[in-house]
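Take a look at this one chain, the form predicted alone, written out in structure tokens.
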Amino acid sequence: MGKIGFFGGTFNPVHKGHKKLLESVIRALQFDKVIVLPSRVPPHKQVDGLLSGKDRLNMCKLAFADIKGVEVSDWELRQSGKSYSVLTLRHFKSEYPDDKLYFIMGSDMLLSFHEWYCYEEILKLASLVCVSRKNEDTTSLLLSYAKTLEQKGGEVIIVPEEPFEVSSTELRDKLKKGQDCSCYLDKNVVQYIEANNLYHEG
């Protein structure tokens, strides 16, 4: 049975933080592969100035291109309608039926998981590998939130690892303002967001 990674998001730019995330959880549970899976259509959140699925597949292809087993998939991008998490496993699992799926999150979401869309299934469907986006989100705070899901049949593994706290909406924010980004972006993804004039004003 192998272990397979789903990592999705907005991406909207695709950064550093989540780069950082995905190292550390890939590090932590040696993945056979992980996909990630930009969102066409968030459920959770609304996002002012969403670039095209096209801008920010290229820009995770960027992005995430050098770490060893990772594919980015469109898969989400081709579909109608908002991107719920348990359609995506549910065609994966039928997709991967005899491997262990994870499904790969920040602490954010996790705290809200409760919230989700058909998230008892989720549990069933795949477990849950979080690490922490801000300094406040501490293990000890997403392991005792973790055991609220796990009396519901979930698994959930809380990955340690010091937070990299960096947000989209700022950094679509300092892109506007013709503001540096390059401590918090791919240098390939800043040349991409440069060449496409991407997120500036006007």
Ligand code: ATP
Contents of the next structure:
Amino acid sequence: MGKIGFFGGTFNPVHKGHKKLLESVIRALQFDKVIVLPSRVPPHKQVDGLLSGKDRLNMCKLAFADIKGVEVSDWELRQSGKSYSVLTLRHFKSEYPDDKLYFIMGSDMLLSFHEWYCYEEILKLASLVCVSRKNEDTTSLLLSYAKTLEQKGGEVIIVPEEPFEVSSTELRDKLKKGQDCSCYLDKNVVQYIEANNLYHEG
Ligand code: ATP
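Can I have the other form now, the form predicted in complex with adenosine-5'-triphosphate (ATP), not the form predicted alone?
Entire complex below, previous chain first.
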């Protein structure tokens, strides 16, 4: 049985917090493959400065190109309607019926996981793998939260790691103001943003 990780997000833009998370969980769990899935955001949802799926997909390919075993997929972008993780995992479970699936996330996602659509089914389809993204989301807080999900039959793996506190929202704001974000973004992503004139004011 192989180990396949799934890592979804808006990635608007993909940043070093995403990359550090991915490197930590790959080091800890030795996946055979990790599939990164930029999510589709429906047209009626207003997200300040949301880039096209194509740009977000291209930036993920650039940012993760040097991590062995990572594949960036446009599967969620090709679906209609909202990207619900349960639908993605149902699909990939049918693609990989004999493998063990892992769903990778930052701590903000784990802490709101009980509000997700069909979260109990997600727990049956995949083990959750979580890394803290903020100093206040300590390993002990996450472990106690994991216990409540395990009581519902899930498996939750907390990978202890020093948080890298950055968000795409913060970076969109800085980029809009023309501030330098090169310490938070992969250099190829910086080049892509510049070459395509993205995240500019107005
Ligand atoms: P936004 O600010 O636009 O909401 P974001 O920075 O939270 O974006 P997403 O693309 O929504 O990024 O996140 C995708 C996944 O990566 C989520 O599971 C999220 O918890 C995780 N993640 C995002 N930033 C970090 C970080 N700095 N450290 C660890 N995990 C992170």
